[in-house]
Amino acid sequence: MDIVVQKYGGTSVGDLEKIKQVAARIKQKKESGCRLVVVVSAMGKTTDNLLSMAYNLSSRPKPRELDVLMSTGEQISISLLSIALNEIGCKARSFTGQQVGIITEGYHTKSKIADINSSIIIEELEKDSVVIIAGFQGVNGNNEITTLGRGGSDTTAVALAAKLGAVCEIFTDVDGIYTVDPRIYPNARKLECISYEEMMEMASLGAGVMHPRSIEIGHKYKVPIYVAMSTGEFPGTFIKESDDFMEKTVITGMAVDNNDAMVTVINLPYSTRSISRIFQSLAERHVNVDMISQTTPVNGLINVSFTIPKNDLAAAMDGLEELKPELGPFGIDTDTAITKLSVVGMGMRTQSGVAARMFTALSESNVDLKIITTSEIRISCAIDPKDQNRAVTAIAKEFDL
């Protein structure tokens, strides 16, 4: 029998009537003749009060406590889970990260899957077990709980369905992937399919319905993704390999995110040295980032913008702070009110015009940039967030998205 990966999101089991629901749709598809693997996030909001309640009791909460309090809620979605199907006659055995040995590297809360031990998995599929595994979390070599960040439960099941050369099915509250965000342009198209390489840039530019790093894998290991609603009333989103049907599409979607910050280094000293001391500092504390720009040299003097996630400013800001007393006294000007708006295409590689298009556009609406920047696939740019309506509906009627 062939092995699927189920993985359900927060709202798919945010109560226990959909858990019950949930339970019903994989008794049903365990009875189809497959062999199942069901990945679960945490309940609803069960995170997000979780970290609500660390970050009252501390402002800067260690990150390997921040992990060993949000790996609990999973443990509580799968629980209730297993208990469901079992009391409906479909066996079922729940596991953590840890026990099923999701191996991660890397740092706590921002943690990679470096191996899977399967075993455990097939030893239980072999006993007609549901296996319902904990999402966004596994064990390092220091035997320390870690989280994979916000959406690592997309990760964990695709993950697996690599280990386990399965299907990867991805059930949540929308019923597919999307041009745009239908609840920013509400005549949006909900795609048939779309590439690895197109999702990964949408995921990573802000578009929430996959975690970027799940698409990364699957795209290593060619493993087929499935989008859909939990409730299997729609017909959902294929993610796959691109092809030339879908190279005739210029732009593909249209990712917005309002959760980056641009920060600017004023008067910087011109040199390699002077930029590369900025971004190693960033990365040495972990700190994405996206966006560059870089002013010609002024007397021997730039200024370099960038962007990154708000959660990260407070990080940045203090590495940045400490280079001072290296790099000279440069000044730092951050800006919280910013929208990151970014169109994503495989046709771009081949069809030119598409920046003039993109941009006649956005002056015609009278919507002013704050920084541009390109990729093979993408064009990415930050307006102020009152002009995100006008820019979203012009870009999408451009590009007839």
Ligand code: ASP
Contents of the next structure:
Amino acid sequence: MDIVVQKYGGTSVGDLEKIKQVAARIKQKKESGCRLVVVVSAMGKTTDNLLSMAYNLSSRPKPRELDVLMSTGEQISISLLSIALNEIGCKARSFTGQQVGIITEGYHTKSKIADINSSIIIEELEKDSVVIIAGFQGVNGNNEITTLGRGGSDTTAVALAAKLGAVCEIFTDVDGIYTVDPRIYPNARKLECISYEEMMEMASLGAGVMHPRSIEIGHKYKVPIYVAMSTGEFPGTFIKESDDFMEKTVITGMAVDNNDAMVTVINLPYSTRSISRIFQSLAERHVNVDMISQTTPVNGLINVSFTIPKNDLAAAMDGLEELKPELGPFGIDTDTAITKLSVVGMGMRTQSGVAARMFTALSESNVDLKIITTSEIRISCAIDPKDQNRAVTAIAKEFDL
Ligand code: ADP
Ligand code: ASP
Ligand code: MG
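What would the structure be for the form predicted together with aspartic acid, given that what you showed me was the form predicted on its own?
So here's everything in the complex, that chain up top.
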């Protein structure tokens, strides 16, 4: 019998009524004849509420303690879902990440799954149980509870599917992957399928519908991923290897991200060493840098701008301040009012003129750019959040998104 891994997100298990509905769907799927592993997120806004309690007590809570705290959210939803399933006569058992052997490496609050010990899951499946597993959490080599970064339950599900040779169904509050987040641009189109590469770029550039690492794992292990509405209405979107059947458009989608901040280091001595020291100090603090730009030297001094997640701003500032005695009295400017817009598409590999079209559309809408970056299949720019709607509409119209 085939194994299917399903994942239900926070909204889909947001209250007891929804948990009952999810239980009914799981029972139906099980009875259709497959072995089922189900990953769930914390109910509704639970993780946000847990974090706000921690930040009420301290402006810099220890990441280890945040992991212990945040992992409790998923523990509630797995047990409730298992109770609801057993109540309707569908045998189920719930497990935390630690119990089921989801081994992680890396840092607290940003850990990565290194391995999964599938023996407990297989044993349970052989007993004909639905195996319910807490998303977003694991245990590291020091027996410490860890979490995978916000939205990480997708990664738990895809990693389990990779380990078990299963397909992965992601059930959420939207009926598939759209060209643009439909909450931001309601005219966006739903995609029938999208390639791993494009989804990976979209996810890491702010399309919060999937956790980026889940797509990385899906791509590596060729896990077929299907994203759909948890109620089962409407056909969803397949994330898979790119093939000839995919839409032949230059731009597949646009990601909009309001979670980044821009930092500018002003009057830095012009040397590769000073730049390397800056990025070393950010790396030591596990700060993820995205866009980078440098001005040409004037009187031996340069400005270097880069974008990082707002959550990492305090750590980045600590690192930069520590470098002042070594690199001289440079200034630091921070800008938390930025929106990052990125267009993504495999077609960019072969078609030229995409940047020209994007920047013409923005210029005709009087949108100023703060910083730009590109890769083989994406172009990103940071703009003022007040221009977001105008810019999104202009780009979506230009590329027919
Ligand atoms: P879950 O709790 O199920 O994991 P998320 O809130 O993490 O759900 O992800 C679903 C949300 O992702 C949608 O409600 C939607 O607003 C947002 N989203 C962002 N970009 C996209 C996109 N390109 N297509 C569909 N949804 C998107
Ligand atoms: N509960 C976690 C979060 O809110 C993980 C997830 O939802 O995927 O980030
Ligand atoms: Mg999510």
